[in-house]
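Form predicted on its own, single chain, as structure tokens, below.
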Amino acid sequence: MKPDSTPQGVVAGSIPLFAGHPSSDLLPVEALQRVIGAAWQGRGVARFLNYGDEQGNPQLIEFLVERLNRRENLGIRRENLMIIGGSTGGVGMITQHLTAPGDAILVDAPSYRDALHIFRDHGLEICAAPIDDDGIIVAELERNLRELKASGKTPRFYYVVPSFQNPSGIIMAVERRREVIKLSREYRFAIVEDDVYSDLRFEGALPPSFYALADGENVLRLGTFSKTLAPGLRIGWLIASAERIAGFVESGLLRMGGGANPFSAAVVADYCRSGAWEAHIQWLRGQYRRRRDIALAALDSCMPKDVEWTRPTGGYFIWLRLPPSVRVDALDARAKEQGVYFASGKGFFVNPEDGAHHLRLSFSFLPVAELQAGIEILGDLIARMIA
């Protein structure tokens, strides 16, 4: 691995089995630096380099509007998109915008830890419920809801990764998404899908979106680029109603600054629409598809019978359950010796406790090599523990 692709904070030469990150070798250099010499040379060029649209680059939302309507069939219009800084800009625009501190939101128990971080930066109640291998457990959601509202209150809306789930890796099925949809209507809060995995399917395949079940109803659906082009372009795009959209696009904050990432945008616009982009996704649901049986071999082959983990048909992550014998902390201090890193459980509860048996592994980031090494040191690590 080159020393300026090892993750901020870990030790160069270590296996950094946490980073949710797209390894350096699968990020297609080439092909964008031809689109940007090319955007760099045109004579539309200085357009790039101002304030844009506040709605953001319109040929970037076309492309992804007719994509959207003929993949998925969603009779999204132009004023149905809009394009943002990463779905992490996304998450927290809308935080902003759909909540006051004191608030209540719900979310999985495992969810997203960063999305969690931006909770609690907001100063919201963050309400709860557990998931299994088919999505979030409808009746600890319901009873989520009916203790809100016999204490006055009301969730603004429930965040929820529900295709490979960041960090379980599991699919939420369609009759779970039917319910929650019923309940979100009932008790009156939105949707926030963060869809940013949808594209990494290596086999079987997807429930409809959250977005196509409820026709658009109360649902704000995000996607980037993040996890299939490069993150470092910061940018994505949020799917809503053109009320939603509006009210966004005529915020404060994008009045006064413009659009998202304008010249990010337009070679990203140029990249999708020269038939670059779909090709680079086939190519890369085999590399990750491939670092996906080579991890779950080594799984496998190393681990004790105690450990249980997720088999995923997408996205970049395995959910382990440690034995009651091993917490997640003493293994981390160990694996830390050896050179190995994961992410604990524990950041991905808001009961950080719930999380003391559990961690997750990103099978995105590494070499083969790498990786396997990796998890054949955390099984050894646990079967002496066990020990």
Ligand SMILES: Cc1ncc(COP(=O)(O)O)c(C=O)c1O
Given for the second form:
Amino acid sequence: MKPDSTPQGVVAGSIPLFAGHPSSDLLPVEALQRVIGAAWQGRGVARFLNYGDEQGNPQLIEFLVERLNRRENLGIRRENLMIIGGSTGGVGMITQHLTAPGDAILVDAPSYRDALHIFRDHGLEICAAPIDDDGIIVAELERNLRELKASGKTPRFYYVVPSFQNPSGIIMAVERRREVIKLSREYRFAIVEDDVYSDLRFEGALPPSFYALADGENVLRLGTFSKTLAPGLRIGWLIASAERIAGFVESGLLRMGGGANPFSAAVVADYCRSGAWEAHIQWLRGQYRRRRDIALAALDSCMPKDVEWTRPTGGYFIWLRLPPSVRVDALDARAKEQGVYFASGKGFFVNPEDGAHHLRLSFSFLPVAELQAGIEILGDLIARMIA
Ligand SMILES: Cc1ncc(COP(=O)(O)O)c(C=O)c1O
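Given the form predicted on its own, corresponding form predicted in complex with the ligand:
Below, the chain from earlier opens the complete complex, with every other chain and molecule after it.
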């Protein structure tokens, strides 16, 4: 691997199976160069180098509203959508607005590690319920809700990655989504739907989003250009009720914020409106599907039989369960000695010990030869640790 594409904190030449980045060769560098060049020479460039609208670039908002309505029949208006600095910026903004330290929120176990970091930063009580292959186990979620109620607490929101979840790669089934919406109405919590992977579907169909199933009621849905265009642009979007969007746009945080990354947003708007994004997504699906197939084939041929893993139909990740005799910390230490880095399961749980026999592999970043080599090394190490 080229040193310039080695993720932070990893020795050059090693195999970073943890990296949830798009591979450098999947970034549309030349197409973006052309759009940036044209924007730079255009008469309007000074406009994009200045502060922008608080709600975000109007052309990009219009494009996204039209796309979402056309594809999902959501019936949203421009008042329902704002541009944000990536989905992460949206999670931070929502958490800042909807919670105070000590408030409770609900998450899956496991859940997206970097969202857990944000919730911890805000001093929240994070209540996790386990998932199975169809998403959150609703009876466990309900148990948490009853316990919170008994202690006089109403959770502020349920944070969920509903499709191709990070870290497990699973899709939450439509019945589960419906049951969660029912509970959200009964117990009065919002749903924060971090929908960053749904465009990267390799086969099969996806259930409607929480936002669609709930007719937008009390759902805040995040999207991003990080997984299907380029994360360095730092552009995403949030859809929610017009009142909520207005609340964010008029908040102190944004009032003199100049909108999310106006120059990047202008570039993304031009790129999308040329039709290039749709074609790029189609191409990416094939590229990632191939990597997923190669990773699964390598797992099938190299892993001892006591190891289990998910078989995602989209997204970036595969989630492994190690046998009880193999702790992820021990495997991590040995893998690093051989230059292989993966994401330990521990970071994805509120109680790290719950992830002591899990790990996440990403197939999005590495060239296929390294993906295969990394999985072979892990298979070999695990086999020796079991023996
Ligand atoms: C579930 C989830 N949300 C958000 C992000 C980050 O998105 P962004 O780059 O838009 O902040 C990721 C990236 O790994 C993710 O997996």
